[in-house]
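Just one chain is shown here, as structure tokens, and it is the form predicted alone.
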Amino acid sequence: MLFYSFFKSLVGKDVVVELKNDLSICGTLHSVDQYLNIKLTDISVTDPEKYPHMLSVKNCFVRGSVVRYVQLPADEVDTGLLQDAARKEAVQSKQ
């Protein structure tokens, strides 16, 4: 649930979502569920010439299964705030 509530406070911010089959689409982050699925809208690919059937797509749903990384911006990221919920969680789980 960690990551879900962290997920859930980037809404509305730009991102880039690289899937497993290495396409990147970036796009701002309109939803996220517990399985981590995404819906992005505005979106654009990184690489329009691999993948031109991408050009007329402008919102996504991306199942979180197929998700390799997720590229947050810098400045919206407290990784203080991430590492003490980490511990938190750790420290319940254990319990």
The other form holds:
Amino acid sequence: MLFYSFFKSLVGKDVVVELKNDLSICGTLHSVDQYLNIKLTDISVTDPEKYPHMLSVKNCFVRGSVVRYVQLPADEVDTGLLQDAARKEAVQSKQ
Amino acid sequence: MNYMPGTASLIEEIDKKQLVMLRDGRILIGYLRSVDQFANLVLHKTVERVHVGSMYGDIPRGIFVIRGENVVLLGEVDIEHEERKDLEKVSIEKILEAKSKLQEEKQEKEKTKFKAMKERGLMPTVEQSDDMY
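Okay, that was the form predicted alone. Show me the form predicted in complex with the partner chain next.
Up next: the whole complex, starting with the chain shown before.
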């Protein structure tokens, strides 16, 4: 739940999603769900276009299970808040 | 109308032309007719698009039911931007020919690599996987 809430707070920001098949997609985070499936709008493939089929696609849905990394702008993330939330979650799950 | 506000829902993508990337590297393009919580999909009027270099070919596949675990991504195809000047559409025979040629070249390269490694006393590992990753 923690990362679901974390991503929900980042809706509207520009992120780069790196997939397990090495494809990197830059786009605006439109929405996220409990499986951390990600919907991006206005996408562009960041790495050299060895993925020609992506050019006619502007919005996409990425299945959470294929995500390797989500690269975020550092100024959008409050690491202190994240640490606090993680601590709370750890305490909760211990009970 | 949002069935589950805030979620990355596929329901809004229904009846739209979608490009689906699968884990084995295939690209399917078709009209999304059905989804579920596992991202299992039903695609209608599906076409498998094969890309080789700057050429591509479309193989008609009919109706596809895709198990969600094999889905990498779904993208809405912008019908206006579907026509691309940099890519050349060719017939199915031509694209399959080009693809098998590419496969052959890759296998040749692998063979020479294999040989070179064995000559140096190394045992090369053969990757046996259907997945792109």
